[in-house]
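Just one chain follows, in the form predicted on its own, and it is written as structure tokens.
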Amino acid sequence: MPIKGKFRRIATEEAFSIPEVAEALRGIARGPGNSIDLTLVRNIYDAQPGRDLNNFLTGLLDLEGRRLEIMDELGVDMHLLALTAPGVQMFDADTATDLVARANDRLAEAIARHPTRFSGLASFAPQSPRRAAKEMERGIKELKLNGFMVNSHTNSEYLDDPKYWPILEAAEALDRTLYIHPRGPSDGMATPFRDYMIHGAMWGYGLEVATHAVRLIVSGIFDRFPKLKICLGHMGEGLHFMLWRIYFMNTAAQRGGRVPKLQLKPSDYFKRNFVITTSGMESDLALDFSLKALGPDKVLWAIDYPYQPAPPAVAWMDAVQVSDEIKHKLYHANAERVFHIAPEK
């Protein structure tokens, strides 16, 4: 049982996979290709003795053992889980849609038997939209699961692409939130991201997710998808800081016929069709403008767990100095209410 504490813990960004996608993506290791995602891949799928110092894959298979470990040594009572990245997108399409069929019922299967502890974010293969968009609707009215993840681009091609637009009609549709996380960036924008290790979670990811959501913005489809519900992790890729900026430059674009009328600002659609999760960004500056540019009915607390150690995630939302209001949205009421979990009894 988890240790009870003054706030019910909720992290909201937590991954984990199955053998299949596992061995599958040994696969993709082992192959020839470009793509900037194959370094996280091989380090953790093929990697050579010794060299996967942090056991991202043990924790990552390990769903009932160390992990509740972990959960109940810290208080953590829930753990929201979503297949990791990069799910299956990077699979020709029947493998993805196969594969990802099995991850959404094993996590059901996972969730049954834990059903106070666990949550989870069904996943879908976006490289074929009208399968993705019967997987999602099975995902939540056959294996009651509490949104969906997807792992930004696929084949180097964005959402707002009106061949992906099945999968957020779906999403709207079942009134349920897409978590956008992040993999490498994409082709075109690779190149810078190849040297010094920023490819991935020290800037390439938070680049990669932040244009995307951006993208989503300026083309439009939040006016055709009023109702759609995105969710951007760790701190919201900074793109709330940027929200000022992006209004002046989109506005005068929009003025010069250049790019689609909007029928709202970018910081309007932000606001009203975002919510952000902390996840590896413990920072309080960060936590703090968030609140102030967002509210604190936009912001859920995450650990990001195997990639992120637990135990300081915990540390740092007990001491953030805000009222236990707002520490009790951070910590599991806008969790509840963003993804659908049913609230402590």
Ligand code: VNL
The other form holds:
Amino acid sequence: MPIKGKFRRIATEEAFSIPEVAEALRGIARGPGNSIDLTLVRNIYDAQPGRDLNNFLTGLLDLEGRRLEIMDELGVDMHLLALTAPGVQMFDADTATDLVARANDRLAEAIARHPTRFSGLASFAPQSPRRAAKEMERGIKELKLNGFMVNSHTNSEYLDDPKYWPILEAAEALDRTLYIHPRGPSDGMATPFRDYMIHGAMWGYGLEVATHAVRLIVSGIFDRFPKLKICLGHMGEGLHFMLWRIYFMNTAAQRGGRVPKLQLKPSDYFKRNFVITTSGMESDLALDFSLKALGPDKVLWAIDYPYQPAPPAVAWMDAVQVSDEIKHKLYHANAERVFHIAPEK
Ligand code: VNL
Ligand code: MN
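Target state, the form predicted together with 4-hydroxy-3-methoxybenzoate; input state, the form predicted on its own:
Full complex below, order starting with the chain above.
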């Protein structure tokens, strides 16, 4: 049992994998190509001695060993788990569809063994949107998972593309939030990210996801799917900081008739359709801005285990200077509401 903190602590962007997916990613790692994602995949899944310096793969594959111990030591009550990026989105459609069902099954089994310690997001294979929608339905109705995870683009395509609308339709109909997690910038935007190690979590991941979210907003997706709920990690990938400028420029483009006419302002969609998590962004200033911009019901605490060390994520949120009422929301109440996690008895 975890030590009891003052607040129930639910961490909302916590990564895992299963051996079959890791093995398939090793196959991808050994194949041709130079996409940004291959940098990460080669380092983690086909690590030469000394390459996976952080031992991420061990942390990803371990659900019930060291992970639970660390949670206990820190008083982290629950991980909201999700199959780690790039998920199954680098595989062919059939392999991806098959593997993702196995990953979702395994996730549901782990939750069944530890119902107070784990909850989870269902993954799906966007390569086959209709089968993805079926798997999403199975994930919620049969496996009782808590929402959905997608790792940004699929084959350099984004979810505003009508071929992916069955996925958005399913998320809306099932009334569960879709977490858009980073992966490497898609091929068309990759080149400038190839120097100075800015391709990954340091910079490239965030721009990839923020771009994805901007596309959803200005394409009119939230007029078509007004109840669609999106979660962004890493303090919203900075997107809400830019909403004024996005509004100003997009409105000018709308007047010129060059882009879809929107019913609402981008900031209104952001406030209505998005929540954000603090994964990997332990910044008081960014949190303060986010609480002011979005309100205290829209920000959820996360660690980003195992990529991000857990002790400072807890120490930071413990020390954050907000009222207890707000800290309850950040640490667990927002997560319970957004991801349909049962409140503590
Ligand atoms: C990293 C960080 C990777 C956070 C992640 O997913 C992540 C990384 C692949 O530092 O490589 O969520
Ligand atoms: Mn993550």
